[in-house]
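Here we start with a single chain on its own, the form predicted alone, put down as structure tokens.
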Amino acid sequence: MERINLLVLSDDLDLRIEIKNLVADDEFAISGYSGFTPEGKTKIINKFPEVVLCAVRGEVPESVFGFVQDLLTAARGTIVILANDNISVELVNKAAQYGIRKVLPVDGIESAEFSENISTVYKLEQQRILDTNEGKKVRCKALGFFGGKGGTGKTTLAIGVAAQLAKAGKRVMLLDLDLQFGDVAMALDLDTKNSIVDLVQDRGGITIENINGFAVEHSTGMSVLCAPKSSEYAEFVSPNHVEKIIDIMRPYYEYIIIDLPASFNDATITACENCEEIYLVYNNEILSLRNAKVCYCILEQLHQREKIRFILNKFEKGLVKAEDFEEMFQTKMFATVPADYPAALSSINKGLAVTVAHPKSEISKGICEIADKIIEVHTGVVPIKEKEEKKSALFKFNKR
């Protein structure tokens, strides 16, 4: 079951930590923390969390209620819950007047009870949406593809998944964040003079107009923001630039596919923190298994463990099995993509996504299954397979 996306608002850093400890990790995914500031409001609008938890100690200022009122106008469908250490009848009534669904104590409450209260409010709101036929807004999903070592095939998968999502009619941005050695442009045969470096150095600043201006529209329908052509330009892109670019793109794209470098740096960590899911792409061999363990531990220390999904790429029968990964990390493999070296190499030489160059190959089938699974998990809609579509069309024709 997909976790409930929750964002914590509080100006008190210690209180943020208390709330983090009260929220059950297995049921909620904390998408971020912020204060009651314009930047906090922008983050909420862009990330569109299902629940916003406002945490305040002492008397709740009028500015907080004003903030909530503006927020609910801008981010319709978001549930706001207030956590406070001095709950009174007056506070509960006032909170209800401003659209706050629940007031919870921050002291003297167990984690299970705290989480259950939030979950109950969320379920009641979802039922209300179903009863009124309002429909649920689809949030943008930033999905990072990370290998931890070269040669895992993460770039091929990132390109293929992005192309397949675009083919399914989704608004997709493919972001090459391998700032030193990114080769998405070469793999797609894109002759572009502009890159992410030109975007961050532009006098107009990082705006959606500039992002679209510096990005390239690919024939598959996806947009591509390329890495710089020379590695010495990588230092011009800061972690703040990365976070701002992702935040600004969210309202305009359904999926942001990020091809991450094969190492941890400040920009990589920032991207991981701003992703909803991180796909660790590895092969079934000993060195890859060892590297996966190292990367998993680093992401766990960065509090990103709940975002991790494993993809076993270039799968061949050998000593290391998919079950070995599952047993080591106590998680099910998200997907397994078979090895198909001729198709992968041919697609790169042609400058095409492998799903376009060789749609019937085994690797393309594996990538299409990943894209379909992503759509199903994020939207609840099961994509119709091409064979099913043909069968349905034939049935209708015969029926006539």
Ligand SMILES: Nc1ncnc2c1ncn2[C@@H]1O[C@H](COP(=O)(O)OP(=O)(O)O)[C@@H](O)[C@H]1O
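What you see is a predicted model; the values in this text were computed from it and never measured. Residue numbers count along the first chain shown, from 1. Definition used throughout: the rigid core is the maximal C-alpha set that superposes within 1.5 Å between two forms. Compared with the form predicted together with the ligand:
In the core-superposed comparison between these two forms, residue 101 has its Cα shifted by at least 2 Å.
In the core-superposed comparison between these two forms, residue 193 has its Cα shifted by less than 2 Å. Annotation for residue 123: C-alpha shift of 2 angstroms or more between these two forms, rigid core superposed.
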Second form
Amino acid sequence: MERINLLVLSDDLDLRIEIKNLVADDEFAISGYSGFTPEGKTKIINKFPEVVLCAVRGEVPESVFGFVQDLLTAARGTIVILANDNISVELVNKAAQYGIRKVLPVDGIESAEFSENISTVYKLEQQRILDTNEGKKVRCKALGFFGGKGGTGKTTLAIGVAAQLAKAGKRVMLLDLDLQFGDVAMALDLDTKNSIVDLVQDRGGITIENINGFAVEHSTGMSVLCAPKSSEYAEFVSPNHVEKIIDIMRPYYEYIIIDLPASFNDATITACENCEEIYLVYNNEILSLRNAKVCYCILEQLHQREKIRFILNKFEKGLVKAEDFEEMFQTKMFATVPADYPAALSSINKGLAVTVAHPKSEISKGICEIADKIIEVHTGVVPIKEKEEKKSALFKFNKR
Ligand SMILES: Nc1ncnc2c1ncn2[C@@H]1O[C@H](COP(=O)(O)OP(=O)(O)O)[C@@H](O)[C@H]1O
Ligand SMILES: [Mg+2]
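Output the structure of the form predicted together with the ligand; the preceding block shows the form predicted alone.
Complete assembly follows, chain above in first position.
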């Protein structure tokens, strides 16, 4: 049986240990501990635990209720339970007003009873989600960035879009599936020894706890699961692994952004099959156009054509125009991102997403437009833009 993912919030370190002893190991996986702090909130949004257990001794301060209120706005769908040693009717009523599902005692209760109470609330909530179809509203989207040519900007755009979605408050996993030459870790200057290979080889198997354990938390708030450091490890990751990893991540993230290699191998094909959308990243030069055609035909044979969205990256006025692509594929370009070499180069050198290093650059504006469009298509909500960003990046670029 899958264990229920639980995060413990308490400013009292002893109480955290008491709670750990109270919850049954075989039923719950504790994904972390935190205080009622902004870091605690970030942890919850990133890890998206199924249950958050707030533990307080003595009178429950107003700030804890305020924290819960904010939390439930930011991480919809999380179940909050309060554990306290001084339960009164007033407390239970107040807790209910703030959306806390259950108030449990911390003293004089057996571990079995404590755990059963939590799992009953959890099961009831699962049933409610099933009955109301609510789960579909927060459905995850897996988005692959692909193209049959190296250097077109797949990684740059995948990183930029993922960082921008995280900045917009979305729960994002950036998955580097360029298994031989993945460079997300280097591009983001991530300090990690762990990669997807450690995950698939771990004795514990591919579980959400292991995924969280091997992924790195980036300063933008997104999680990143890196490719192996050395290309010879690529073969350890099978298509089945890829499918399972994406499947297991889905309930915990709103977006899984997948950076793919410039070739069709089994893992890439499986990733494409498991994505909702495939962004084909091209440049406006003749070889790119030809390559786009080849990729398009292969994806069509693999019955993935409906998922394709074209992104024309490093756009410069030149021989091949956006319209040429559109005419060839009889489809509108999803987005056009201008060439901006100084910004791209400097962000790589700084180990930052270009949207973080140079948010006002033309390339970042192009990336933000992609992220906004993704959110709009997914949720139907148009993200609020600053006034000066109303004109498209391409419009401004052409004006220069
Ligand atoms: N819009 C852009 N303008 C200028 N340079 C870009 C742009 N997008 C990407 N680059 C640069 O192009 C190079 C290749 O990009 P990368 O994202 O690694 O490509 P890929 O993943 O497709 O191989 C990098 O040096 C990157 O900084
Ligand atoms: Mg790449």
